[in-house]
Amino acid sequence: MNFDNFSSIFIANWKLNGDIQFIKEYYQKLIPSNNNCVVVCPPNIFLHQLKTNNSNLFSGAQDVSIYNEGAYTGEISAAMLNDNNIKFCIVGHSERRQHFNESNKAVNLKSINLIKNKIIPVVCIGETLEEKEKKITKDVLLKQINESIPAISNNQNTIIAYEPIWAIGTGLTPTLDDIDEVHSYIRNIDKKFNKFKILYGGSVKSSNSADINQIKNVDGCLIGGASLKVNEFNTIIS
């Protein structure tokens, strides 16, 4: 996917919420920006329920298996996604690797399946308040880019987003001048990373979302519990 025909990616993490009707509402009100790349990620069992366009507005799942087939009960693989027109997952989100002890190595793993399936992983990485407060927010930056994210990665079929865990769901959101600060140290991690785009989420909200997303570093937003409010969202990404 060519990145560069949209001015910025927003993401709706819908995370354990919505039913049909839900859907069906949220999608009569949702007015899709030209400019920008839009895309709503449901529970997986509603995927099949969204609208998408194939140019500015797609669907995405929220996790998949690090098996690509098998006797894995419960598990959705790659392949089952991208049959189902999928373009987009996230992977290693906060919530994933707190509540289900999901590895650096599992992201990697369920990367690669996404990439050879033609999904693009939206990868997330971030620091809980302890290691804000110690100071080593890059540390653990470093290593789980570096662990998380696979050889076969460019900036044309993966993503980066910056979560930081502290804030997430809070209300709290670091400063414009630290979002620019971390989202400069990714790209400077290796060269390769210059060119990802590299979104921001934690408390993003239509008060602070054009702000955030006038910040050189970042190229879009990763969106949470703003996302399930249709008016808010769409003022968001407009």
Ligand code: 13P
Given for the second form:
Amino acid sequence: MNFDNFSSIFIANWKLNGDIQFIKEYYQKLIPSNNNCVVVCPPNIFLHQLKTNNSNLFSGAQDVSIYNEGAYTGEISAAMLNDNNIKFCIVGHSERRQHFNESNKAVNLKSINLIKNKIIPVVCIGETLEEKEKKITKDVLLKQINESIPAISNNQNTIIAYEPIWAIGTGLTPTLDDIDEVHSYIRNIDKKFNKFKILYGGSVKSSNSADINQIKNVDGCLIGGASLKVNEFNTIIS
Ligand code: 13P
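How about the form predicted together with 1,3-dihydroxyacetonephosphate, since we already have the form predicted on its own?
Complete assembly follows, chain above in first position.
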């Protein structure tokens, strides 16, 4: 996808929330702005209920199988998502890494399957509070990037989302300087990441999103809790 037409990318991660009535009301009120790319990621069963326009409003999945087909009860493949007009898929979210033992290797495989099916993996990386306190954030991110992002990834087919785990759902965020430093570090790990879109996630709200988005190395946000309140999300994406 050519992201150059967009000023910023905003991805709503609804996690395990939402129902049909919620979606109806949400899309009556949602105002996607023309110059930003907006992606809404509901639980898979609701993907079909969402409105998309294939220009600035898209739907995304929150996960995908590492398998392409076969006897894997409960799984959904990248080809199936593609068949349903899904253009984005979050992979390696810390909640999946933590609760479902998702490894860097699995994230890498999932990303390859997605890219081959013309879906953009949004690869999540981030450090725990303990790792931050031990001052090993950069080492942790380097390992996650090296192992999770496949060789076939480029700035048109893959997005990176930096989500410090200690900032998710806590109301805490790194300072603006710290976000800039980490994003700049990621960008410079390898020449190929220079032009990647790098999103920030973790306690993004309408009250801090403008400041975060102004950071030079931030290309948009991945939003959890605040994306469930449509008026708040409208402010973030406006
Ligand atoms: P919060 O915005 O609720 O902190 O969640 C962030 C997140 O995990 C998005 O993927």
